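Only one chain is included here, represented as structure tokens and corresponding to the form predicted alone.
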Amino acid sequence: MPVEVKNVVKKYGNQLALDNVSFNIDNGEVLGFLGPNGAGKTTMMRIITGIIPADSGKVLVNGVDVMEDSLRVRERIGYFPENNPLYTDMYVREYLRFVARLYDSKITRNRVGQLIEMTGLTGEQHKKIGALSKGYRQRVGLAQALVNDPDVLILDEPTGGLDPNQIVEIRSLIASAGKEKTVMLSTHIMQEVEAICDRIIIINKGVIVADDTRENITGLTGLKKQSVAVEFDSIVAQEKLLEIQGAERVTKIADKHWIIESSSDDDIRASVFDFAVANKIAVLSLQKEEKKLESIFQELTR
């Protein structure tokens, strides 16, 4: 098991940042670690990487206790911190060689060259980091996190402040790295999690409130399994719509436009059509709405 977190507690003065947190991350898994600001995400990542100690509990990386042998753990972890600190007066290639020597003097120039190519920095490698755009600086940060070929990759807001095109590019790099490594990703961009994460943990006020696969996590909330937006050609009473088989909640959007929600495994659209035929009503539009991770996140953390 690459990462094992057992009953971790962390306090800052009287503030409880992490309250008895436990979870594991499996080999080759991409874990989305979500939570509102101040929920404890960055604190948990810093404890895993050995930057700060836990007050109690235990963290193991590849079976090694972080508190007992943090240097050995750091050898096998790649870390991209939220503020992406870089030496802006250094050239890109020079900086990556510097980071490589901090890990191991035997890391070759070929490895640095591979990372530059992998992260799309070939055209920028002889520029000073301070002269790079935000997107290219993020690429440098990701390259330094990968320079030691880590088993575990910890990424804290790697796409923060990027434009949509840059986000897609960095997301692609992360997805590629996730094919070979165990990845823990913290982000506020829900589409990012939906696109590349196998599993999701949501933490709120230092407590894990959800931990499941991307597909199953919707079942942990009070949200209905499915909802459809329907527009009829005439006005229909709300109580009449509740007669539709499987309908559990109906919400009026406009006089003839409704949202119908159901927990049934059967597609409720067929029942809506049957209802319309039986009542001689025409359906002008009918669209199934997919539940977004954003809605689930809001329900679990508000």
Ligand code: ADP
The other form holds:
Amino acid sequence: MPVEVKNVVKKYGNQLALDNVSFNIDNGEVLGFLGPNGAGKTTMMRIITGIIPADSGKVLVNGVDVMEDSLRVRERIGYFPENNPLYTDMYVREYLRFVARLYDSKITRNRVGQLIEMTGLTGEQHKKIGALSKGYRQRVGLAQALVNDPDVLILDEPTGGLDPNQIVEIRSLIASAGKEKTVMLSTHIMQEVEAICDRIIIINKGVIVADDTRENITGLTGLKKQSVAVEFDSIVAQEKLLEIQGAERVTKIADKHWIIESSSDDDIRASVFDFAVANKIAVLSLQKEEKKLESIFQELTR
Ligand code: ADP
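Switch from the form predicted alone to the form predicted together with adenosine-5'-diphosphate (ADP) and print that structure.
So here's everything in the complex, that chain up top.
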């Protein structure tokens, strides 16, 4: 097991930041660590990477106890810290070589060249980090986290402060790095975990409130995967609407206006149309509602 967290407690003075937190991350898994600001995400990641100690409990990375041998653990971990602190006066290539030498003098120029190419920094490699756009700085942060070719990547808000295009680029870099590595990614953005994570942990006020696959978390609160709002031109009985292929729950909004929910992967809108045609009813409007992970998050962390 790449990461095992057992009964971790952490206080800052009187402030309880982590309250008996336990979870594992499986080999090759991309875990989304989701929670509102102040939930304890950064604290947990700093403990896993051996930067700060827990007050009690245990963290094992590849079976090695972080508190007993943090150097050995750090050799196998790549860490993208919150706010991505970098030496802005250094040039991109110079900085990555510097980080490489901190790990191991044997990490070659070749490796640094590979990383520059992999993270799309070829055109920027001779610029000062301070002169880069935020999106490119984030790439430098990812490249430094990958220098030692780690088994486990810990990424603390890697898309923080980026514009939507940059977010898409960084996500796809993470997704491709995640193919070979175990990844833990913290965020307070639901769409982020939907886009790249296999599994989700939701943490609130230092306590894990959900730990499951996205599908199961959606099931937790009884909300279905997809829902559509439909307006017909005439009154239809509720029982009749349940004949719609895939419909599992129908909720009346107004006389001719319904919410139809389904757990199926097939787009329910096509079935609504088929139903309307078969019953000679006109569809006046049909709108897909956003997936409900966001409302689950709000429900669990309120
Ligand atoms: P997140 O990363 O989810 O935003 P943090 O781990 O940064 O949460 O913080 C968890 C809690 O611990 C918050 O209430 C925060 O104010 C508190 N905290 C974090 N770091 C410190 C610190 N160095 N000193 C005192 N309190 C802290």
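Numbering follows the first chain given and starts at 1. If you superpose the two forms and keep the largest set of C-alpha atoms that fall within 1.5 Å, you have the rigid core. This is a predicted model, so every value here is computed, not measured.
A movement of the C-alpha atom of residue 246 reaching 2 angstroms or beyond is seen between these two forms when the two forms are aligned on their rigid core. Superposition of the core reveals a Cα shift of less than 2 Å for residue 79 between these two forms. Annotation for residue 16: C-alpha shift under 2 angstroms between these two forms, rigid core superposed. Relative to the superposed core, residue 257 moves its CA by 3.0 Å between these two forms.
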